[in-house]
Structure formats: structure tokens, C-alpha cells
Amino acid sequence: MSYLEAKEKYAALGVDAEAAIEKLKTVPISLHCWQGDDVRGFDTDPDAPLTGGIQTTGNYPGRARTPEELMADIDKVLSLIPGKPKLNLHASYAIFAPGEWSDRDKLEPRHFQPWVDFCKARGLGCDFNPTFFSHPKCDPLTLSSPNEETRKFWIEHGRACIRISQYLAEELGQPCTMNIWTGDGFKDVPADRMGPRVRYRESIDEILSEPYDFKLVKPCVESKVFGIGVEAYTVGSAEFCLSYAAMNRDKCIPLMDNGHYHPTEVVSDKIPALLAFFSEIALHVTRPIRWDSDHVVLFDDETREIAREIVRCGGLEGRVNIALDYFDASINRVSAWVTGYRNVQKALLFALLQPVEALKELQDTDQFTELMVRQEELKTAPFGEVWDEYCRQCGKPRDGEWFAEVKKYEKEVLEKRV
């Protein structure tokens, strides 16, 4: 079938095709920069574990080592990926000169100016996530820490991270969406719950009173369920944030990430919920199996109600912020990106040849026999020719043909990296 019979069958269906491609080509997606080189950062030391809840799996060859190195693989990764990407940092990607280094607590914007130079040059907006994990002063608790000295490190370390967003969005042009996690937690049953949490939501009230445009910064703060070592108890539970973050809505978002629920929880469910009461929300998309185990995503049930959801709820009109967020070091890095990326706009393209209005309709006159029927025939409606489609139109590789590049990358690039 060509695309302009597929355009024909929806648009029999109350469906524009065209409008949906165009839609979707103005919807900015985070590329979250540590699928490139395992969480593994550029201020620490290379060889040191991973702590704070954070472990990759998998030793695959190609891992970028250098800041060059990773800014090469994105570079590949955008090559290969349709739409408005963003860029996605963590602190611990600070990139020195040589001899310098400064602490987390001391970053300043200058230490991410060659990712502003590199965003410009490509025309990327960027997020940025404070790294809390991965660091000697994890005690192992950083915010909700009772020793003075831990928390007030973090706590700088997070009002750093206020100014240095502030910065990007201001030389990039892009509001910068800046997410609160931490690992903070306890592997056993904790004697006192209370205590953290009451100094967790002080640590934040103290990042968040750094000076910042709430119009260009969105500070989000970012529940979890548990995490390796804190299975007990998560300070950052999601009563927790999403209290907080309606307690704060006037400085803060709240943001979902669907690994961090109980396994028959779906954020799917919740993004209405959320969206009735806030006026902008923040999601990582994932893949967790049976846990928060960060796969890569795939064009399944539950990424397809998400975005389902999000364009159900206007969700693509500036009230929902979407980043990928996994890392898969078992396989190539670079297919783990593009594979992910190009999944989570599929999705959201299928989203958009829903005919939502009239479904909502039937749904409303308690037609729900022709929902049922509708739906279902929905699901075999040409999506795949409209999806080259949307790619052609991008100039970029259709399914079937990106996957040639990545191998050629790997011979040519990433096996020579030892």
C-alpha cells in the first residue's frame, strides 16, 4: 500500500495524516546522554562502580570514553532519528579543561559549554538532571542525610544545577526541563521514616530557592518505588514528590518515570490524573520488567497508551515534557538509542491517527460496543506507511534501512575503541 492510499483509509476514518506528521515534527523528545557510556559521567573515576541505585548490565564493546567519543555516537544517533530531538545531561557530563576539575557542589555553566556549542551547532534544546548518585559523599544518603555537612554539599550541588540550566535554556532558546532524583533509602526497615523525608523536602525548598525563570527552567521532582540497596524504604517515594510538587506548583512539576511504580501500576492511567490538576507534568519513558531495569523501549501496549494519553489530554501542547530514560549495555549503545527514540515517536504517531474526538463521543453517548469495535480495527489501520512517511519527510532512514548504518558504525568506529 503507498502512503497516499494509507491517507485515504484514514482520512475515511476522520483522520488527517498529514496533520498528524506535521504535529508530531514539532514535538521535542529528550535523548537522555548516558545510553552512550553506562551512567558513567566524566567527573569521577572511570573505573569506580556505579552507587546510589544505578547498575548497568552487559559489557558490550564501543563504550564512549571521552566527551568526544559520545558527542560522535549522538551525532550518529541523530542521523538516524526522525523529529525535534533535545539533548538530555547529567551533572556528572561536566566536561574540564585540562588540569581542572571542580566538585559537584562548585560546577559553574562554563563546564557545560562545549554541550551548548554542541547543541547549537545542531539546533538542540537541552534538559539536565543534578547526579546524585555515583559520588563518595553519598553517605549512602545525599538530601535526606542526617550529617549537616552531606546535605549541604548536595544541597549546593542542586542550586549549581539551577544556574547552570538557567543557562542553557537561556543560550539555547529551549525551556530547560531540570529533574530532582535521588537514591536515597534504606536496604532494611528504617526506624525512623519521618526524619528524611522531613529533611528531603527542606533540601529541595533550599535548591529551589536559587533565583530562576520558572518559564524557562522547570525544576520536576522524581518519585521511585525502590532501588538497589534502598529496597526497605525510598525517601523519594511517590506520595512524597507528588505531594511536594503540588504544594509547589508554582516553582516545581512533578515528574513520572514508568519504572519507578509497583509492577500492575501503569503511568498511562496516571497522566490524566495528573494533568486534571497541574498545568504541566514531566515523564521519563522506559521499560521496566518486573522492576525499574531500564530496557530499551519498544513500540508496546503500555508506551502506546501513554502517548495515547498525552495527546488525548493536549498533553503535546507544552503540558507534558518527554525524555527517554534507560541504559542497556548488553547490546550496541547506538541501536539502543535509536531503536528507543524512534519507538516512543511511533507511538505518539499512532496517537495522533486516533480519531479522538469522535472515540470520546461514542464514549460519552455510552456507545460502547462501537468504541469496542472501533478501537480494535483501529489497531490495523495502515500506521506503518504513514510512519515512512514521516520519515521520508524528516530526511531520514525508514524501518528496514537505519540498521545498516549502526553495523557499519560498529566496524568503524566503536570496535576500534579498546
Given for the second form:
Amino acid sequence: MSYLEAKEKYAALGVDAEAAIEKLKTVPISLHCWQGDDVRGFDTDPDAPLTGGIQTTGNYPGRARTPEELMADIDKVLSLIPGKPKLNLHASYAIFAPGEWSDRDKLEPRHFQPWVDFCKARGLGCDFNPTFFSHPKCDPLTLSSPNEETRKFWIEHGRACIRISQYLAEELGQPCTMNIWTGDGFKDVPADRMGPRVRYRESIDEILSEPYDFKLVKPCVESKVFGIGVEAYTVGSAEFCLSYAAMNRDKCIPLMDNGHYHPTEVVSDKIPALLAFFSEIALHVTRPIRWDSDHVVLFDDETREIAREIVRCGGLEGRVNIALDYFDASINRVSAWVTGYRNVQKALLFALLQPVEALKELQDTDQFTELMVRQEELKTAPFGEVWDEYCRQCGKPRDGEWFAEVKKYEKEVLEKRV
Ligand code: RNT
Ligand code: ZN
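The form predicted on its own done, now the form predicted together with ligand RNT:
Following is the full complex, with the preceding chain placed first.
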């Protein structure tokens, strides 16, 4: 079937395929730098284990070890994904001049200037994250620590990151979401669950007292249910983070990571719940298998459902900030990046190819039999042709055309990293 035939089929279903393609071209999606080096960054001992309850598994060859290698890998990814990517950096990816080093409480915008140059040359915006993990000052708590010196150190880190985010937004002319996530928690049953939460709340207050323009810098608070090594108690739980965001709507927004809930909960259902109250929310799209395993995002049911909610709740009109967050070290990392990014785009295109208003009308007029039939039939509409056309119009490879490029890059570049 040709694209033109597919377009006609969609038109018969009440859908404008061309409009869907045009819309998707304008949707920023944030590409996480940390898939390329297993979340290690450049500011601490590269052989030290990750802390904060996150973990990568696998040791596929080719991990990026330097800013140059990471940038080269990101360039390869950018050449293989359609759409409007933004870069997403962690503070631990600061780039220091030879012989120079700054601890996280002393980071400055200039440590990210090479990234600004990188983004400018490619027309990218940039999102940012303070890094409250994998550092000797995690005691193991950070912003919720009872040790005032530790807590102050991490508050200063957060404030430095606000300044860096403001710098990134101003330099690149696009808003910067700045996500606050800590792995603070306990392995076993705590004696005080409230103390750490009160300190965490006060610490975020202090971080957000650093001046910033809320139109340019969008601080987020990300909750989590548990992490490896902190199974019994997480300070930044769902209720904590959501309450914080709700009480501070003039200075931050809630972020949901779909790996951070109990396995039968779905973020797709939480999106409209939050959008009924918040004008903006942020997402980390990942694929949890039994826990927050951060597998590569697939074109699966829940990813499609998340995309449908984003689309039909008006999320593409600047209300939902979409970012990827996963890290698989067991397969080719460039392929992992490209597969997940393309799948989020696919899910959004699939969602844009639904006759949203007609389906809502069936629901509102109690026509649930027809609603089921139409929703099921849409699943086998000729989506692949529209996806191919979208890739073609973006000047990027179609499915079946990009993996050979990754294999070539593996042979010529990644395999030489020993
Ligand atoms: C961890 C959180 C957090 C991190 C990144 C690296 O469980 O999802 O978002 O993955 O900040
Ligand atoms: Zn996340």
C-alpha cells in the first residue's frame, strides 16, 4: 500500500494523516544523555558503583567514556531519529578544562558551555537535572539528610543547577525543565518517616528560592516507589512529590516516571488526573519490567496509551513535557537510544491518527458497543505507511533502513573503545 492509499483510508476513518505528520514534527522530546554511558557522567570515579537505587545491567562493549565519545554517539543517534529532539543532561556531565574540577555544589554555567555549543550547532534545546546520586556526599541521604553539612551541600548543588538551567534556557532560546529526583530512602524499616520528608520539603524550598524565570526554567519533582537498596522507604514518594507540586504551583511542576509506581498502576490514567489540576506536567517515559528496570521503550500497549492521553488531553500544546529515561547496558547503546526514541514518536503518531472527537462523542452518548468496535479497528489501520512517510518528510531513515548504520558505527567506532 502506498502512503496516498493509507491517507485515504485514514480520511475514511475521519483522520487527517497529513495534519498528524505536521503536528508531530513540532513536538519536542527530550533525549537523555545517560543512555550512552550507563549513567556514569564525567565528574566522579568512572569505576565507582551507581548509588541512589538505580542500576544498569550488562556490559556491552562501546560505552562512551569521554565528552567527545558521548557527543559522537549522540550525533549518530540524531542522524537516525525523526522529529524535534531536545538534549537532556545531568549535572554529572559537566565538562572541565584540563586539570580543573569542581564539586557539585560549585558547578557553574561555564562547565556546560561545550554542551551549549553542541546544542546550538544542532538547533537543540536542553533540559537539565541536578545529580543527587553516585557521589561520596550521599550519606546515603542527600536533601533529606539529618546531617546539616550534607544537606547544605546538596541544597547548594540544587541552586547551582537552577543557575545552569537558566543559562541553558537563555542561551538556547527554549525552556529548560530541571528535574529534582533523589534516591533518598532506607533499606529497612525506619523509625522516623516524617523527619526526612520535612527536611526534603525544606531543602526543595531552599533550592527554589534561587531566582529563576518560571517561563524559562521549569523545576520538576519526580517521585518514586522504591529503589534497589532502598526497598523499605522512599522519602520522595508519590504523595510527597505530588503534594509539593500542588502546594507550589507557581514554581514547579510534577514529573511522573512510568517506572516509579506499583506494577498495576498506569501513568496513562494519571496524566488526565493531573492535567485536571496542573497547567503543565512532565514525564519520564521508560519501560519497567517488574520493577523500575529502565528497559528500552517499546511500541507497546502502555506507551501507546500514554501517548493517546497526551494527545487527547491537549498535552502537545505545551502542557506535557516529554522526556525519555532508560538505560540498557546489555545491548548496543546507540540502538537502544534510537529504538526508544523512535517508539515514543511512533506512539505519538499513532495517537495523532485517532479520530479523538468522534470517539469522545461515542463515549458521551453511551455508544459503548460502537466505541469498542472502532477502537479495535483503528489498531490495524495502515499506520506503517504514515510512519514511513513521516520519517521520509523528516529526512530520516525509515524502519528497515537504520540498523545497518548502527552496525557500521559499532564496527568502526564502538568496537575500538577498549
Ligand atoms: C531514577 C529516576 C531518575 C533517573 C535519572 C538518571 O529512578 O528515574 O529520573 O533515572 O535522573
Ligand atoms: Zn526518571
